[in-house]
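We begin with a single chain expressed as structure tokens, specifically the form predicted alone.
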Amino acid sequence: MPDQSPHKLVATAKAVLLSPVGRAVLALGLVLLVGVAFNADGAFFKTGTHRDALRQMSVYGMLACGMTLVITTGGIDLAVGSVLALVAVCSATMAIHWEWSAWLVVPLSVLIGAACGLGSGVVTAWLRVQPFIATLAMMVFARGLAKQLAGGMKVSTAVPQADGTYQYVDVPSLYRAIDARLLGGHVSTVTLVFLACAAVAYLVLSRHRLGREFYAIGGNAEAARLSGVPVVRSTVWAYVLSGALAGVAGLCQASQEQQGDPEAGAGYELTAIAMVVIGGTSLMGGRGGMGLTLLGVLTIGYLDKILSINAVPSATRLMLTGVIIVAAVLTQKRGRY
């Protein structure tokens, strides 16, 4: 029939737009079109702009990877920004002030983040406290602990001495390595660290039994329990992994700033949630994936970069992030009907 092709095309386009991948790709495409239209006198077309955009979104992306694991179980992790700050302070103290080897600083930083995640997971899954409350408590606790350990100051290369003076030391080789650029200066090391974190999260979520248990718990926790899924243990693992990835993000944040700032990471959890949601992972749990989160990271990261090169104030960027979260949730809701 001659009039069937247009109907098929419309039906296919509608099916694509109603799918999570279609909506995520469309959102990224629209953001890139905005970048082309508002290119800041050609700045958007420069290689350095894209390199810096990928570098800037990498730390957020690491948090989003962990957030995806937690949200898949139907939970939320509001503590990742504060855990990032705590690990940044601890890693700076170990690497700068105590001059510990990278072989100690890296695993200990990840373990500190994982320990915070373990605390959130135990309170959430074992003590049956709402994830919002449990991770809110961890958010406040980790931020306070970071300030306590840092003495209310940034842990920098100016090391205080017993006589009240300061001795300036070199930036640790670990920090210089993480903050370096590779492949002729076109790729930042921190971007590769982010991709490694995304690969690990993908393998856990898509290729490991733990990932299947996350989806089952997020879909229906009681049904998962009756089916033999260890709901408590698996939920705790989701928060542990999220904390560990926040630990990696904290180490990278300290490396880029060359110091441990107890105020770092404030509000990062909102950006991480926005990246996961705009990608299409359901806040209700049970649906989503790392591929969608990567699209969300690129969308929010490029949107922030485009607003930055066009000198849009940070307050406006925050308001746009809030609007995007609501729009993404409404789109998800519409897509279910």
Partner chain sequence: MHRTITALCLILSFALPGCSGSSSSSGSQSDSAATGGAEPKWTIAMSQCNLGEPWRAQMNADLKRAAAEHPEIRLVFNNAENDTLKQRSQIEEFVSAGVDLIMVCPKEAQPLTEPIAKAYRSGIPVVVIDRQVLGDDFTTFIGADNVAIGREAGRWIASHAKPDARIVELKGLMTSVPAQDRHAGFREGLGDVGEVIFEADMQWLEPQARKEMDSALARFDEIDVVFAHNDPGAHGAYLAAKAAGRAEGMLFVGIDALSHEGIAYVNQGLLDATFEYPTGGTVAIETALKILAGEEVPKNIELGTSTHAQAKYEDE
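Could you switch over to the form predicted in complex with its partner chain, since the one displayed so far is the form predicted alone?
Shown below: the chain alone.
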């Protein structure tokens, strides 16, 4: 570094720390420090712990990617957890019971998710129902549909026969592949799927016309409309993408459970929202980005892992998580409104 006066260095450090990214990195760093301090007899320093932590946050992360797109438009998508369950049930039925090929199951799973998103998007943007209400309706509808299709039980490798007995089938190779590890066993496939989802969301948000329109709509929908942004169409796209990503998450959830559970994903939407917000994306819309969400996913994911390896009782866990979310969001908020 060319000779800079100490004063200048301090100013630069201050500017970095006060930027949204700086703050998000700071929050993540603090959580990791907690992990170093409470390392559960060295468990925190094992590579396997980090591989598992990254796997466990991946499904939430996929939902958070879609949530980022929707929140950027100033909306919210409460339906993602239920859509996850619906897709988990559908994909398990297709892959386990009907033994369809992966080439059919994967695109259909994503399509089912996207169709749910299309529903939410049309009701929100075209029928002009508040996103909170529209996606709340989709949340209960998709959950009901998942239960209906699953017939009140999990869709598993024990396939019910007409005479009331069960026939056991193998776990489909698609599920095994998604739940496998790659790169010498150091990375779970779902983590790579999550990174791919994050890359897609990043490209849409930062490198595509659609992303610029999301920011414009989130900033001021009326101004966006007057300057020629197709507000209805772009908003619908945000929900469709969120639904499609929830579809990918549902497929990954079913693969890891080796079954389609109609009760899966309950409350996941709230974790996803917390991940987006803790990263520093504004719930008001128009501000934020995928990089921030990535940091938010890591922060909440690692917090969860650290509490888990230390076998912290669940009551304490909930309280600590609540306190840390507020603390992290407060540091994000200062000086920005």
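Residue numbers count along the first chain shown, from 1. Predicted model only: the values in this text are computed from it and were never measured. For clarity, a rigid core is taken as the largest C-alpha set superposing within 1.5 Å between two forms.
- For A315, the Cα shift between these two forms is 4.2 Å when the rigid core is held fixed in the overlay.
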